[in-house]
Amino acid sequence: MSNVFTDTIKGIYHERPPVWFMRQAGRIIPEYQLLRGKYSFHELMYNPELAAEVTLQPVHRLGVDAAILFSDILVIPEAMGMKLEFTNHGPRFETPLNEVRDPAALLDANPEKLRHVYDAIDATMASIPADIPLIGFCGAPLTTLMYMVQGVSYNHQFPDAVNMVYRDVETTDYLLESITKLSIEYALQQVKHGISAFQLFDTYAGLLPYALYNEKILPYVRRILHAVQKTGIPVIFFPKGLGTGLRVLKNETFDFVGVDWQMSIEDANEMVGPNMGVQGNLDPRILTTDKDTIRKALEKYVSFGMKEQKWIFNLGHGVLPNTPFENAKFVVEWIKNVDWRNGL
């Protein structure tokens, strides 16, 4: 199989970059909301069919280059046994870490508590178009761990979390061990099913101080993409914050690297280097505002597009719950009418 995302993930040159959003599965899809009005997030979630739907409603509606998986980063930390209850103010687990006395008492992975994402991924399949490459995903262990400890995700600080780990090490270092090991086999078994590139997220990245990041989480990161990509499938690592830490990737091996919107995607390109893609990276909140506002912010990016090869298109993160879904095609169609050769 051969299209434009899956083309310029490999290194191979399109006359136009390729375009996706993260969180395009859901939220602003008109078909997705009349689904949530008949089922909960969870069943939409665990039913095989139900997700494969939804996975697929961008790419017939928005026309994107590619599906990305509807799931939900916290299915790892609900297969080592926490409880998890999606509600209407976001996750919520019934006892966070934090308020246990052992955490390594209270987990206990089950890899076939995982068996309806596996399901999802071959129902997607079984009618997935021809040319449109699957993305597969999960948590990197650092937001994953912060959810985990927190509980919670409407405080974005997860102080307690950030507190474990400079305070108690030794935990921390268990759990992210725990959490890597079950990604690992998470992410090989979206491999077997059928994904065509695998996107680790680490929205959280920006908590800690890039060099303490550099020091603890790093090392897991690589281990999850490496074996990600001995599979010979492509990855991308996605480290929302990180900044001007992005410079420690620059000797790393990873594919791509998503790229947040609080910096230009030129400083980001040249802090990983000419051996790595890049991803990104627009402002999500530029799509709820007028097409004119949008038409302007997105022309800025002709002059790079232009002269690099390794670039997908996409948002800086999540698309919002109040962007429209007509600014969102509105997107799509212009980077895909652009001429990228000869610009404006």
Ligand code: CP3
Second form
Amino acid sequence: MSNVFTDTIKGIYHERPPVWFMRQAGRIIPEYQLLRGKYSFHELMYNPELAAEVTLQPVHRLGVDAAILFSDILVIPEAMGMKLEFTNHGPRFETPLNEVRDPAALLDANPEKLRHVYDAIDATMASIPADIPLIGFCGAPLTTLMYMVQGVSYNHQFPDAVNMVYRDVETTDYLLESITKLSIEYALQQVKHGISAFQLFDTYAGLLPYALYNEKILPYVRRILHAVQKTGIPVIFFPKGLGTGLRVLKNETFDFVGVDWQMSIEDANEMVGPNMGVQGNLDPRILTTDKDTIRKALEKYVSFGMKEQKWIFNLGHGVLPNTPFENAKFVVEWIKNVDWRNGL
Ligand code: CP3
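Can you return the structure of this protein in the form predicted in complex with this ligand rather than the form predicted alone?
Everything in the complex follows now, all chains and molecules, and the chain you saw is the first one.
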């Protein structure tokens, strides 16, 4: 199977960059909203046929070049025994680790609890168009740890969890190690069930000073991504908010790095060096405006796309819930129709 996404990631040149969106499954697709009227998010995620259907909706409706599995990064703590609820305000753990004296005693990793994800991959593979790759994913250890310790995101802040990282090195290491071990097993199973690429979401990479991130967190990230790469599957690492800390990735061997919207794609590309491709990075808020504004923002990518072949077009973070479907579709069509050899 080859298409513009899988080829670009392998370094095979196409006339245009591939396009897909983080969080493309769900929220903005009208057919997803209909399903959500009947089922909770949790029910959709745990039903393999429905999860497969939702996974493929953006491929059929938006025309993106890749599907990403419909699941959530928080299935890992769930499989470690933490009770999780998806409320209207986002995910919430019943007992945050910050509130227990001995987090190790509370956790009991049971890889069988991830079976529904593999069943969803099987169901997706049974109906995915032959030329469309499926992207698997998991949360990076730091981002997963933040939710487990804090229990909830306070407007993207995790004060008690960051406090623990500084104060209690032993517990932090124990938890990062446990998350990493289960994540490796989880990622390798996803590969076995047929994913074509793997993305590690470190949404909260920017919460720590990057020297600390580099020293304490990156070794765990490497273990997960190298384990996946050993199977021959390309990997994308998305360390949101790392800023100029992206420079530390120059010596890494990851295939692609996801760039957030705070950074310019040119600067990010320079910082990670010529060996790593870049993915990104349109500000998702632009998709909530109008077509003229969106077109102007997209035109800024043309000079980059004309000279840079290791580039996957994406947003700089997930699609926002209030994004009009037509605007997302407009972006996909625009990217597909530009003359990337001669410009516009
Ligand atoms: O990208 C995709 O389309 C695939 C599916 C996917 C979901 N979550 C589905 C989802 C992916 C890749 C994720 C990753 C995820 N989940 C991250 C990392 C990426 C990011 O966006 O920062 C994080 C931090 C989470 C945790 C999470 N799950 C939050 C904060 C929320 C609530 C707010 C929100 O973003 O909707 C969820 C719920 C969730 N995960 C929904 C979906 C479609 C919304 C469920 C609904 O109400 O229908």
